[in-house]
Each structure stands twice: as structure tokens, then as C-alpha cells.
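A single chain, nothing else alongside it, follows as C-alpha cells in the form predicted on its own.
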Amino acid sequence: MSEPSLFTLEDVYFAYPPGQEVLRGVNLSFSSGQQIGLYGSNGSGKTTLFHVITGLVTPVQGRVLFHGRPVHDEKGFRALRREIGLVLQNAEDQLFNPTVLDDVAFGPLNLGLSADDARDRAVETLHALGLTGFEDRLTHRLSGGEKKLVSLATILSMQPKVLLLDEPTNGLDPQTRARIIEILCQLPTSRIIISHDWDFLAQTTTEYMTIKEGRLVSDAPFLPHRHVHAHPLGDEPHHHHD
């Protein structure tokens, strides 16, 4: 028996206006375990995706399921982002409140968590990301990787059951990156990941989707790399011969 789906898009348009098309008939089935990593042009649809999922934008056409009921309203998607969480390209659209401890609580309180056990939820969150220490900080003055991992930490401390995360690596340190790939590897929440790091996705992700000309689809992606090879003549002049 098939693993039943945990969101379903169907036949979803979506255009900007005046009439900008981006999404035409998108269909996708995301049951739980499934890990992608989605990559494609600039404008090419994939953050209005997530958007469309998450109920941030409507589609023109087309529908979102959650649990395979039809979600209609904002009361609904609230209840769908209490599962799905979507970690946005611009760490600082994710974080409003003065310190870090009260950034990463705000979500489980918005769960209906006590203030004690809200707190409780964001040090171990900020702990298991290994930001121990930093609740008191103050979210304007972190880095750009801190402020990275805290955002991440937001919307770990809800305990979603699927994580959307867009361009995580982008404008990151090696060292954070890094620590992101382990943060990744080590959960077991189910994902869809957007980046132009090929890399990064063949760390995290196991199956690899692409927006072309508007629709979903699956596509191994082409991996370019570098050969290395050496030389005995060394830097010395020399001709390759065939």
C-alpha cells in the first residue's frame, strides 16, 4: 500500500500580473519520507511554489490538498504551515523579534505552548543546532550564517513534518554550510529543498525535480565538475597528443 500523500498540488496556474505565467498545470504528490531537491532558472516558478503551497499566494487555477481534503481559506493553511514549514531565501524576513530565544519561541507559542514550555521547545532547538548560548542575542547584530541557523531554528522548534527550504546555502560561509549539510542529514523530516548548489542538494536530497517551461518535473540534473590530472613535464610547456 502506497504511503498516503501529505500534500497534493493539482493542476495548479499561477501567473503575476499583467499576466506574467509562471506555474502552468503543476501536479505534485509529496508523501512522507520524500526528500527532492528542486533547481531551475531565476523566475523560473520555483519560490512562487513553495509560496502557492504554503497559501502565501493563490493560484488562478488549480488546487492544494493537505491530508487529501482541499484547502480553501486561511484557516486552513494555518492549519497546513502547523506541518509544513518553509524557511525563506532572506534569513531576516524570518526573524522580527529583539533576541534570539524570543524568535525561536514565537512559533510553539503560536502552537499553543505555555511560555515555559514554548522557551523550553527553542533552547533545545537552538541547543541541537549547536547555538547554545545564543538566546539573549540580539538577531540584528548575528552574521548572515547565524542568522541563517536561527532561522532554521524557527521553524524546527514547531517540529514540522515537512521542511520547504529555499536557496539555504546562498552567500553562506563554507563553515555554515557545512553545518547546515549536517543539521540536514541528521533529521529525518521529510523535504523539498530549492538551490543552485548541486552539491548541496546530492548531500541532502535523494530525488531531483526542475520547473521547465512552467510544469514540475522529475530530471537528474547535470552535474558539472572539474577533472584534475597531472602532468610529468609539470608546468613546463608541452602538446597533447591524441
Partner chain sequence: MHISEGVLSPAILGLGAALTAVGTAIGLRRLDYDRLMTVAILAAAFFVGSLIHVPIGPSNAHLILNGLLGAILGWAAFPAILVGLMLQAVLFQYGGITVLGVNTFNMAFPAVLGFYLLRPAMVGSGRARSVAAFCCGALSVAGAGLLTALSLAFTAEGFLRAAQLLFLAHVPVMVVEGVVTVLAVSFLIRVRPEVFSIS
The other form holds:
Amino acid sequence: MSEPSLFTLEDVYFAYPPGQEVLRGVNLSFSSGQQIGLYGSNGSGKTTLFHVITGLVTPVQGRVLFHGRPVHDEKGFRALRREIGLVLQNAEDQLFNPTVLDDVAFGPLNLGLSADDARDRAVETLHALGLTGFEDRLTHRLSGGEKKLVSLATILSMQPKVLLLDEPTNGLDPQTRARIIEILCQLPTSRIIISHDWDFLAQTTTEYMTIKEGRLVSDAPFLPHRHVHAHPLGDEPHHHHD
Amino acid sequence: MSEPSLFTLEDVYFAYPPGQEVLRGVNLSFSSGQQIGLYGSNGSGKTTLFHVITGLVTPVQGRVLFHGRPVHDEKGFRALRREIGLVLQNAEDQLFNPTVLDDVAFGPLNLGLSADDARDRAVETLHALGLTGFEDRLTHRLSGGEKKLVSLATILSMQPKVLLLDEPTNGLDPQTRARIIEILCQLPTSRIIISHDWDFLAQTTTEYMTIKEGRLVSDAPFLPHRHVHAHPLGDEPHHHHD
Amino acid sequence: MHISEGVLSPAILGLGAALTAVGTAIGLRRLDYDRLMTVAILAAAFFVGSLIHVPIGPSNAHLILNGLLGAILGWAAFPAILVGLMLQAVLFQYGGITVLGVNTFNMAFPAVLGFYLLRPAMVGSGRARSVAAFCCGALSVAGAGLLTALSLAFTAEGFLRAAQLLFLAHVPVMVVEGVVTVLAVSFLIRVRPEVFSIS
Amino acid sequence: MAAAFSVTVAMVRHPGTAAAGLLMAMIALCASLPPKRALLRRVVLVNVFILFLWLTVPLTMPGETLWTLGAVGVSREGLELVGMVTLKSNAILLAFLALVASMDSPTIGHAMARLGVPSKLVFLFLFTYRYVHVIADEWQRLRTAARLRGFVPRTDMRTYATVGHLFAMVLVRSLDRSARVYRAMILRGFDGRFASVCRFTIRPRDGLFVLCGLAAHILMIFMECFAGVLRV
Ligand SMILES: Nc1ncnc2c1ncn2[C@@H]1O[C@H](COP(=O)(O)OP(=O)(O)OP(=O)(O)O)[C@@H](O)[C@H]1O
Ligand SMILES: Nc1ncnc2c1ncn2[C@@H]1O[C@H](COP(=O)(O)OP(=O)(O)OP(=O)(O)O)[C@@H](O)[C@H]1O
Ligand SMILES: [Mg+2]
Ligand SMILES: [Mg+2]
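What would the structure be for the form predicted together with its partner chain, rather than the form predicted on its own?
Shown next: the complete complex, the earlier chain at its head.
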């Protein structure tokens, strides 16, 4: 390859223990700067793909390469996870410390930062996301939208090179969704975003992929088009998440 | 009132124990045949409103009337819940029996049907939702979309007069969402549906309400309008969930 | 550590079963149906907790967490632990039916003692709370270890040294349990103090 | 059935009878055909405790010394005791596997109800079983979240602190979930009683099983008495 890829999946097969294969020969070579939108029907294996990339599940066949070298074991994946940050589909699963500050500082502490540095990093990240003042809030008392934002903060504070976001706008109201779009548009980080919300993908990513019959395929060209539809307050300025 | 209302909320105030008031003087008179779409920002109290109607939480002030009579106690709410079926926001919470059949038959059994009748009713309901063959599947192994459909089945099998649906299309792919729209359009049942997805509400309900500052308000008029936007496969037939 | 089937003498097995039956009866009598669900879920959480392995030096051990369970549930710890062990017997064949009584009593009795002796301080504040929580976690495991060792020792004299070793093996686990209990309690007090009013 | 067998075996004092019990349990097990690998793992697990006894008891139990290993003597009584325990343990384990473990927990719950176990305890058993999976998943997800952020378990305070927090969070979330599920139940008319559409069927094979079991049982009790008589 002329441009070195950041990570690569080579002919990956995966199945959950008793069942059928979810991934059947996935190939992907991801280079720095790419921004991929990933969609596909429920249960097609999108989340599973993210879990394979970050080594949370082990492929039945095929391998994951990181900076050109195959990753075999948990130790290799630990190094990989320092550069590739995954935000889980369900924000509740991401937050497990009592307060927001604890949670956002958890990653930097594991990266080896001192307690003070980790704290500063956390405060800074929260500020960048417009969450100043949330430091001492209890994580499980946050509203759905706030949980989504904080779970993004817990990964951003580790300053990963690649962001993997799994349905970041699920269940959010249009305002919060707009805020996440704005934040993502300002970040230059490489990313793969899973979403059922095409309009959201169109605003935050530049290439499109889908999973069909266990295979990752690049998507058809992108065509602007128009629709007529109706909704309350349709005469006021608004945007759509589709 | 000329037309008798099925249930009524009279000046309802509600607050979760330590916090601020979530509902501040809600009034609603719901008659048979109404189909209301309810939207509003995250944390505005939509789910809480459903919980007040079904007696899962008790208002600090104000009361709930059912067929014109105030409901005071758990016994009254039990009668109410036989006619007003609530499908919870989180499908995982709705499914608590080991198999799909057990779960769908649970309601009818509690309505006093015999085991055989309850079984038949469950099988019938699953069939109507296109879920034939799911009877013996384990509820916790279903995919996200399947869980949503089964949780709808658990309430439909009780044949309620009013359906309260809390974000029924969250996280569903466009096909499954279309299936739910189709099912709802065929059902004549009165309903209130909570969703952030205006396009979905437009297809399944006829009136619109929102919660603003703890008050339930009827919404502004409905205006058809057009947008230009882009997404993959934009040239093929598709629909939008916004 | 659980004792396997076929090790203990009938007398010990009978005694254990009888004591557990009494404890369970008391625990159940104090429960009504709407709290039963809560206890079931806590029992499941503790079952899962006992599958958590933490490193201790070069080896690792699984948590027991009977102290925390007792502090939250009081007498209901008996039925909760009984059910948890039954599930372990069914799902993993740790222990088994005849030793169910003894194993339940060994874990639940120290837990209930902890509830009466240490819980008042655990829901307090500051240093006293941490100390009480540590003791609750550590001593409940110590109590369980001691009772297990005693059941072995009373079965046959030959088991005496084995029983002593077994107890010693519990010591590092005691310390870890103490620490984990302190943190879990402070988390719960901050985030969900109502937990301690379930029993 | 399994319980009766376990109790009998636990009482047995004679090695011959214990061995016979083990044999019978093995036959029963073959008849019920459980998956092999899982079976093997379970047998190994139980024998870890037995191994611990093998390593300690013969060396420490006073009695007639058979041979010496360096400074410690291996006693005959110790060996006998442990040998006996090994036979008994495995006999009970295999019988248990054959008879109970091939049932699933809901069946056991219904069987318990039939046997007159208090309904609250049956309820507790069934729901604990139901939630073990849910909560194990919850734990797994939180642990995943920690791993994604570079957490590596070690022997240090930070590890124990993290485990404490993770577990407390699992508890909090489990409790929230219990409240929500209880709501889901009352929304569907639950009033404390459990009804079920699942019918408890007795197949002919089960009948045969019970018959053989009974026969084996009687045989064992005979052997035990007989051995006693011989000894006198
Ligand atoms: N832990 C598991 N055990 C067994 N099967 C699983 C597990 N997790 C997922 N599956 C199955 O694997 C398939 C792919 O699941 P996955 O979560 O990757 O789908 P997805 O594309 O992310 O779907 P969604 O859009 O609903 O999030 C599904 O059929 C699902 O039922
Ligand atoms: N069990 C609870 N204890 C304390 N506060 C709660 C509880 N449940 C909800 N709240 C708070 O009450 C407010 C209303 O919550 P509710 O769930 O009704 O919102 P919602 O409109 O359904 O939001 P969403 O669109 O995110 O589902 C929120 O601020 C929330 O934080
Ligand atoms: Mg997914
Ligand atoms: Mg809601």
C-alpha cells in the first residue's frame, strides 16, 4: 500500500457461539483521515464489527492488523484501544463511575497520566463539549441526551486517533442531535459512525458502507433529492434526522 | 362534557422525590377514537406522564379519572390497566419471561383467561404481527428490533382499548419501522404515541401535543413543506423517519 | 470456598440444613411480594458477583460479597444465598444438594451478624463508615471461612489440618473483600442511599 | 429423586457401596446423554476441592504411616478417608448431573412447587435464574467499557476500587431494572400469583428413569446393610 493503513481487517469471519455466521469475509483497510458512515438493517452485524476491530470478540477466522502488524492477543489490543476509541451503542453501558469527572478521568488515568493531569484533561474535554459544571453530577441521574454526551467525553478525553461511534443519536431530541452534529463537524478525527439516520451520516461522514449478508460493501453514489412531508411547526426553521 | 371521556387527568402535578417538579398542572381529557402524537425534548416528562396515567407513580396533586370516576387506589388502577395498555420505552424492561410465548400469554392469563385460551390468544397475536414461529425463542436472545415487536405483542394480546406507546421505533432500521407503521395503521385502537420522529407520528396519529415547562399543550398547525437532502441510494424508493 | 458433596458427615449436613431452613423461613416471612422481585434481582447480582475474579498477587480469587449482601438484605440474605447456591449447583455443579444447607448457613449467618453489628455504622458517614464497611466485608468472609473449616473439622479429625489451611487461604480474600466492600458502600451511599432501606 | 440419591450416598460408609453408587450414577448419566465437554468441565471443577483434600489430608492425618515423603508421612487412614470422599463426591455429582442438570431451571422451579417448596422461594428461584443472565450481561458490558478505556486488572488499590465501583453500579442498575420490570408486570395485570401456560409433562422415558433409579437405590441400601453385617 502506498498510504499506510491505520488498521486493517483481513478476511474476517465471526459467529456468536451457537449460531450462524454474522460476519463472512469482511475486509477493510482504514487510513488516517477517513470518515465512514456505516448503516444496515437491525442485526446485520454493525456492532459486532466494532467489537471485532477493538478485540472485544475474537474472529473465528481472519485477522486484525494495527499499523500493519497482526494483533494476536489482549496485550496487542490494549495498545490498539489507546488509539481507537469506541463509544458503545448504549450510553448507560459506558458510564460506571459515580460522578461525571471520575468517569471522564478514568481513561486518561489508565493511559498513565498523573491524577492531576487526568483531572485537567477531563475538565478540558468536558469544557470542549459544553459540559462545564457537570463534573460532580452523578452519572446515572443524567438525562438520556446528557448520558450520550458524557459517554462521548469519556472517549474523547483519551484523545484517540480514530473514533468508532455506535448509533450516537438514538433516542435524542432534535436539539441534542444537532449539538452532537456540531461537535463532530468541529473534530478533525478519523471516524466510523453507525447510524440508521442517513441525514445524520450525511452531515458527519464522507463515505458510506453497509453490511450485506455478512460482507462489508461500499455504498452506491450519493444523490441529492427532495421530498415533501409534513410535521408540526413545519413552517419554522428546523432540520430532519433522516 | 357531551362525549364521555375514557380517562381524564385533572390538574396533575408530579415530582420525583428529591427533585424539581416534572409535571405542573397537566390537564387531559381523552375520548375513545383519539390518536395523539406526543413529542418534546429529552427529560421533558413524556414517559412520566404515561406513568401517571397508568398509576405507576402517584401525582403529588391532582387526580386521574377513569370513565368519569376518580381512581384512588391500586385496585382502581388495576381495572384501568386492563383497558389502557402501556408499552414501555425500553423493550428489555417489558420482557421478563423466559420465552416469547410465556411473555405474550402473561397478560391474558392475568386477565383471567384459561391457560389454553391465553395460549391461543398469544399465538394469534404473534401471528398478526408476523411473528409466527417465535413462540419458543428466548426473549433475551432477540435482536433489538425483534424485542420491540414482541413487547408490542405482549400488550396487544390483552386487547386494550387505548394503546400508550413510548418511543416504539427507537433504534429500528427503516424496514422494521415501516412494519410498525403498517401494523399501527391497520389497528383502529385509540392511542397516544411518544416519539422524536415526526414523520412517524404524522403517519400513525392525528393530533399533536408537546410538554412545555411541565404543561401539556396542543401543538401548532400542521404544515406540509419540502426539503432537499441527500443520502445513499437517494434515487431508489425510500422513506424517511423524520 | 464451597464444600463438595459427599465430604461432610450426615450430622453436620442435617444441622446445616435445619439452621438454613430456619434462617430462610425468617427471611421469607419478612418479605412481601413487591420486595421479592428486588431480592431476586439482588440475589442474581450477587450470584454474578461471585463469578468475578480479581487478581491477588500471582493468582486470583473470586469475590464472595456475602457481607455486602447481608448489609443490604438482612435476614433476606438467607433465601437469597440459598437460591444463589441452588443456581450454582444447577448451572455449574459447585457444591450440591446435600451440602446446600451447610454452605448456605456458612455464608448467610456471618452476613446476618454483619447486618446487626456493623450496618448502623456503615450507613453513617466519614471514617467510621469506611471502617465498618471494611470489617463487614472482611469479617463476613472470615466468618464463612471459619464455619466452613469447622464443618470440615467436626466431620472427621483427619480434616483438621485441611480445615486450618482452608481458613488461611481465605485471609487474602478477606482483605480484598474488605476493600471492595468499602468502595461499593461509598458508591451506593452517594448514588443510591435508598438501597440500605430495603430490608 | 436426585436429592434422595445424594442423601443416601452421603450417608454411606463403605467404599464398595460408594463405588457401586458411582457406577450406577455413571449408567444413569449415559442414559440421559448430556453434552460431553461441558460435563467434563464440571467434573474437573468439583474435583479441584477433592484434589485439595488429597494434597493435605493424607499428609496431615495422624495414623498408620504407609510411606514417607521427606519429612511427612502419608497415613493409611488419611488415604482411606480421602479415597472414600472422592468416590462419594463423584457418585453424587454424576447422579446429580444425570437427573437434575439435564432439566432446565424453569422445570426445576415447577418441580419444586410440586414438592411443596414455599411459593415465595420458588418465585425467588425462578426470577433469580431469569435475571442472572441479564445481570451477567450487564456486568460484562461494564467490564467491556472499562477495558475500552485501557483498564488492566492488577494487584493494586485502583483495581479493587474499580471493581468496587463496577459492582456497585451493577447493583444500582439491577435495582432500577427490578423496579421497571415490576412495573411491566403490574401493567399486565400481575397481582402476585403466577399462572403458566407451560405444562409439566411426564414422558414414558421419565417413568423408566424413576423405576431404574428406585431399583438402584434399594440395591445400594442393601449393600450398605450387608456390608455392615459382614463387618460385625
Ligand atoms: N451476545 C450475543 N449472543 C448471541 N447472538 C448475538 C449476540 N449479540 C448479537 N447477536 C446476534 O448477532 C447478530 C448481529 O448483532 P449486532 O448487534 O452486531 O447487530 P447490529 O447490526 O448492531 O444491529 P442493531 O442495528 O439492532 O444495533 C444479530 O442477529 C444478533 O441477534
Ligand atoms: N426514577 C427517577 N428518579 C428521579 N428522576 C427521574 C426519574 N425518572 C425520570 N426522572 C427525571 O424526570 C424528568 C422527566 O423524565 P421522563 O423520563 O419523563 O422524560 P422523557 O420526556 O420521557 O424523556 P426522553 O425523551 O429522554 O425519554 C427528567 O428530568 C428525568 O431526569
Ligand atoms: Mg448495533
Ligand atoms: Mg421517555
